[in-house]
Amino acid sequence: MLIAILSLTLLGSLLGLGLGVAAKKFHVEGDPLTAEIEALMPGSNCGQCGFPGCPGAAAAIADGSAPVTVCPPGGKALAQALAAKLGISIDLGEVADQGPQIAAVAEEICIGCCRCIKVCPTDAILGAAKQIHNVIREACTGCGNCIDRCPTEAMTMQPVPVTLQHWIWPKPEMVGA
């Protein structure tokens, strides 16, 4: 027994060693500017952008082949984000911005068809065969991809509704300026 426990750990022990040295020699090292662009983004990997996920979508940014308002769930504030990071300057007039957004289920008319739940790629719509679905506010990021999905339009945006941990102070108007 003890021969079999020494002999494990000694193997456990080579291969790791093993994988270490692997992950240090052939570590690639990417591109810095698209790490920071990636981690700018929302990061649900929707495909909304055409892209195969956010990192997709922060490659062609970093390499000027996609505009800096490719995201639709980020919206103005990440286009304005990005053009700052890459020091241009965009016109955001024709981005629509509808503000953060999270899906709803209109439960009357929900028939448990699960064809939202398998299109959801944060896991935010809980829900079984014929039974109503709910979605996890919290998981939710707006990515839109269940409206498309839902035969019944049941699913629908609605802005992220005012809580204690999303109340945020107004800015004061300016008066007399």
Given for the second form:
Amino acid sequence: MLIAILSLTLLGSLLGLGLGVAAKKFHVEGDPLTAEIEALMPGSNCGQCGFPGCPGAAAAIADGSAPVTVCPPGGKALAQALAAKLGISIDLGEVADQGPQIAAVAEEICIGCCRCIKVCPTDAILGAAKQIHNVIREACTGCGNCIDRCPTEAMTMQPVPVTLQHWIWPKPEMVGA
Amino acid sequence: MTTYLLLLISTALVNNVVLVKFLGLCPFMGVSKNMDSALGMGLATTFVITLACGASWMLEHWLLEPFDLVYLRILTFILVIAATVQFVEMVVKKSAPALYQALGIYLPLITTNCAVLGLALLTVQEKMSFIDTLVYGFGSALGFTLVMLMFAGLRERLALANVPAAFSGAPVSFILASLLSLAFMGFAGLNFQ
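Alternate state requested, the form predicted together with its partner chain (shown: the form predicted on its own):
Following is the full complex, with the preceding chain placed first.
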């Protein structure tokens, strides 16, 4: 018993040490710009941009093969931040942005099939079989994966409801507009 | 010398790891879409299998058997294989970034390639000597690379062929794999006497 534990511990630490040394020796300098862009992205790896997750999209944006407007959940705010980071100017009018949206369940038609729960990348949908589901607003990134999965069209994208945390003072109305 | 040559032929062709023993089918189907990545995958796996077989022999004879720990065989072998694959991943990322991109997720998945663990366990069960183990592992890995290359070449041509819609994509690849397997069964008739 003791010798088994000791030998496995020794083996594990030796291999770990070896790999640690190898990691230092074969270290590849990543593109610092890619890392900075990745930090700005939503990070939910929803895949709506067509790249393998946010790291893939960040690499594509960094080498210029993807526009800064590639991220639908990020919307205008992210496009603006990325454009500022990369020092390019973009036409924000092109970005179809209805303001941030999150998923919502229409409780009268939800049949409790659990399909939307399985595709949610952030585990934002709460529910069990034959129980009406609900969306945890703080966790939903608005990737829209669940919309197509719902057999009864009970999942819809809704504008983020105004709460005390979100409310902003409305802009003054233009006189004579 | 003849023994080693026969061992090489036996492991690479007659007892081919993919088409006769049916081990390592995941990369066989997954990374055989073009020749370049198939060759890269074959070479990476060759390196891992040879190293893993050698390391497993040392573990078995210097650690597990003397201390009566044979029941820890699978655990220790997987540990060594995982470490080897990590090492190969670092080397490939440093020396061939294009290959690293092409192999993608299949490179770390060599860890779970059953051919690697299968061969390490087989060599230990057959109670081979150290050199025999290395030749056995290397030969099997060569067979793996050969089959990967053949299959990738065939699939590249198959992509241009006019396949019935119901069979296009994966189904026709499976039929192709079974035909290739049938062809490799023919090597069982090799006789060197």
